[in-house]
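The chain that follows stands alone, in the form predicted on its own, written as structure tokens.
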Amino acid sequence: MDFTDQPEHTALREAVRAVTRAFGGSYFAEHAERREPTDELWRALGKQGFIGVNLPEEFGGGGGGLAELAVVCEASAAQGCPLLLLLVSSAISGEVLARYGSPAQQRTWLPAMATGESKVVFAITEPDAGSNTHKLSTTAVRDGEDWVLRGTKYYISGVDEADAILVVARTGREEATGHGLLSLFLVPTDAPGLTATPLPVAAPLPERQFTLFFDDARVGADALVGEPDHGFDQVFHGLNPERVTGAALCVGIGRYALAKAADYARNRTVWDVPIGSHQGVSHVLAKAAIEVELAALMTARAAWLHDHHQPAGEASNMAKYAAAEAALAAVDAAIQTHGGNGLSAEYGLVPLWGIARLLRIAPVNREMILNYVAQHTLDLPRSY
């Protein structure tokens, strides 16, 4: 494996670097504080093609791959502006339509969601899952050419920003387990019989999140993705480069907490020296800027993997794993070495920590993942 950044790699960084450096971390701090969409920036990306650098040429995407796309969640968030709906929209969405989607589908959403004029989220959560995706309640049932959809969504980001839904729903159930087959179905938000209830919460981030209520929600036979009862396989298409571009937020969020506390190091002096100067300080700092960068490496072997077509779940785990607690810890220790200023609205770094916060929560929580790797990796005994 070549550790050299590809010269188009570097290129796309820098391009997605100018863009957002021209709204910056107060734009990001702002609109999470007052909890509002940052439209403006996911535009401005959009408009250079960089929303849908994953999506296929011929639907007006860049044409690239989870490595590309990892490089634009990346290089935004070492701005400041982590978003989080390039993880939804982009890559779970975008990802599952380029590949199961009917060409109708494609035709109609992939063009404007590589653009970045609409947003397709994602639907799988719900209140008495959890992680157990067998155990969805949500049902999809067919009535005539329609199906029917009824049941409850939870937690899910950005419906007032979206356009369409890709909510997972049960349509049967395998004889053998009694585990639920899955469909995957596109549901516009402004469907009858679907409710979105905004959910509080106390983070400040600009996406919302929803609570779904789905009371006899009806779509046509065309909303349905891919074939039906086949909606396991096609989700975890989704969600290993959710969990790749997670960790490239994370990485992202990392770099930018970890810059600005060096920068205040360097020039904060207290007892006539730069408080930079003390171990005390930045021995944490180094320890948090060597967890990152072990992150980004393997953030970058997961995106390869995927990319090439090879088995890519443990290394998306692991990245998704070390990313968040890389990033939690580089934000946790900038708002150390800020002191008092790091809680302060003028630095930006609460709604910073809000996002790395949820990131080691979700789209997996760090548990589940302990749980894969003993099981997968180190082939222990299954403990949940």
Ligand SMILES: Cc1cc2nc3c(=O)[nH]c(=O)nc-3n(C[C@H](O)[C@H](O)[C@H](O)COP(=O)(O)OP(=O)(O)OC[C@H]3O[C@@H](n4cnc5c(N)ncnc54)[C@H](O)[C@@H]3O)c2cc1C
Contents of the next structure:
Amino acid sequence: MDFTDQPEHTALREAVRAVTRAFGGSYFAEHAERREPTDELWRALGKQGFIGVNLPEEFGGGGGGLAELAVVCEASAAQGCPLLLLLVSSAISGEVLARYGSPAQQRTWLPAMATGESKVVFAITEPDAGSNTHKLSTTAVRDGEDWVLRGTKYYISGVDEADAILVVARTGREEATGHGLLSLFLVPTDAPGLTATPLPVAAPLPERQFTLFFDDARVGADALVGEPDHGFDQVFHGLNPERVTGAALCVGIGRYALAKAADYARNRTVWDVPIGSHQGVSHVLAKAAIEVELAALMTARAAWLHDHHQPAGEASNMAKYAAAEAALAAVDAAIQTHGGNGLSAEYGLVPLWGIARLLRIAPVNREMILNYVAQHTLDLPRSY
Ligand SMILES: Cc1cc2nc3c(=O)[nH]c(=O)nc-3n(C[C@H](O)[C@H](O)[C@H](O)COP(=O)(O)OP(=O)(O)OC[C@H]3O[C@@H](n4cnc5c(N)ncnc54)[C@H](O)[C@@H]3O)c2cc1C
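Mind giving me the form predicted together with this ligand, seeing as the form predicted on its own was just shown?
Entire complex below, previous chain first.
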């Protein structure tokens, strides 16, 4: 085993850090407070090839894997700029299209996704299905050559920034179980019959969320991604990348928050010594640092397993769980260390709390991960 950073990863981390540092935490916090997309940073990272680092070279990507995309997620977040749409456009949509997209879909979408000029967001969540994918009720029905979609998705991030949405819809029902048979569709954001309504989220995030209404939205046969009725397996190919990149984002958030907190604790003196000399401050930060670094190890392992075509579900789930918990603890400790300043707009910590808190719920909530580990790691009876 080699636990040192590969030279290419060190170079990639340093390059992403250099681009993102020019923007910095205040750039992210201001955009989050205003709910404005971080377009300038996205474009700058895209120009250098970082947004599509995991996409195939033949389509203008970097030809790397999930490990490299995780480095991009972590390194930009560690400069105070966690980019949620890396999980969505680069990780889930990118990975699914690169694996299952038709040659025409790949030629149309991947090059612009790789350079950051175009985003493809992802829609699976529904008001009445939530964590239970088997209950998805958005349907896609064949009408001649076309497909007609009907149903509602909600909390879909970044629709206003995207050119297309990778939509999970039901195209049949399994006789034995009654579970929906799923298919994936690439739906342009301006497709007739599709309406996107903003869904205000109280946590300050630069990415906006939307409810999508598919009111007999019609797409051509070429919108189907992969095989009809095989969407469940196909979407699974993207779920581990989404979890691993979510974990990487959390590791970066944790590292940024702790660096900021340690800096503050070294310099803030309200009695005779810096507040960092009180163990009530330093131990909380030290504990959070240990948890963030442990999560970083599991994140790297999960990415490695995925890239080496080995089962990565357990490690991806564990990494996402550990990293979200560690990021939240780190941001909370950083806020506490800053005292009243922890809640001020100037110090930019509350938006980091918002995204770390989101990542405990999404893309898969903490309890579903515990269910997975109980069932698959510990061989306990399925509870739901
Ligand atoms: C800001 C934001 C952005 C999002 N972006 C996207 C996006 O781009 N695309 C997309 O498709 N979705 C997106 N989502 C949706 C997100 O993925 C879901 O909210 C998440 O998967 C949880 O689903 P739910 O909200 O329906 O919760 P539910 O499934 O209703 O669960 C609610 C809670 O109940 C508990 N729970 C549920 N089931 C079980 C069980 N079996 N055992 C134990 N406990 C359980 C958990 O604590 C869970 O948090 C986003 C959400 C937010 C808030």
